[in-house]
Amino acid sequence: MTATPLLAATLVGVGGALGAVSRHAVGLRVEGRRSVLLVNALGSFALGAVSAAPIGSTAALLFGVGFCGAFTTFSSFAVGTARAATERGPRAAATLAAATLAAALAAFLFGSLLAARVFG
């Protein structure tokens, strides 16, 4: 089923609301830069699984675009990296940025491989 523009916007909005609330909940439990690293890795894992799973376009809009888009947080990653550079120097910021990127990419690949194995 192909979503109409209104349905697509609604799915992305509902998924985004759930993702944003989930992101906030993680932030209440895990503080600071670890929270950003965690949500970006978890969100990348989920997006990898959604990308590889045989789901329809409506589910992909709800979970992939909406939920994962709002759950992961590039802006917080950028702020955290800039703060790390100011507080601990450019090497610490580069390490944080590289670790976040590596974790997100590894999680995405793991999520896609797992979904492909489960559904393939």
Contents of the next structure:
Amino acid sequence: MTATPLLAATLVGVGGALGAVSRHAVGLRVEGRRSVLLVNALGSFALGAVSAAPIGSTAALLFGVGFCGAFTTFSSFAVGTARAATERGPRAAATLAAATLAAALAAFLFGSLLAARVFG
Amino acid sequence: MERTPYGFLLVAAGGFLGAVARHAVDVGVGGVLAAASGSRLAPLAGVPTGVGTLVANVVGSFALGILLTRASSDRIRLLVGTGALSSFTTYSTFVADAVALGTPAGAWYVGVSYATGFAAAALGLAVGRGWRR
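Alternate state requested, the form predicted together with the partner chain (shown: the form predicted alone):
Below: every chain and molecule of the assembly, starting with the one above.
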């Protein structure tokens, strides 16, 4: 089944609302930049799994584009890194940027390998 | 405010709008690139993956930089910052796009996204601070 544009937007929106609320809940429990790193790694793992799982376009829009897309955030990461550069120096900012990429990339690949093994 | 049901509702409403806007940018950029295939912009037509995500991430990082230096209330910060702008931008899709592009294109994509994203965030923070004077 292919989603109509309106249905697609609704699925993405509902997934996005759930993703944002979940990210907010993590942010209330984990401090600042660490929580951004955590949601970006967890969400990348989930998107890796979603991208390798045999699901239809409806579920992909809801969970992948909507939920995982909104649960993870680039803007909070970029602002956090820019602030780290001015407050704690370029080395701290570079470490944060590299650690986020390494964690999210590893999590994404692990998620997709895991899903491919489970469903393959 | 941020722990109340109302606070969560603001984040949810913003998250809905931000995710839909990101999807619209992605579909829109894809449409523009597809339409470019028969025109003078034809070289752009072969650029599929990640352009929409890159645009959303850079625009959203700039806007969040302004918002965080300017937001006068928790309500605005939760609705527009934690909700809309943070959901408009995405890290997971950015990683998925980089993996899909493979090497060396994926590495370039990461480098360009990081460079433009940090610059946009720093510029947004500076602009926001400037306005406050």
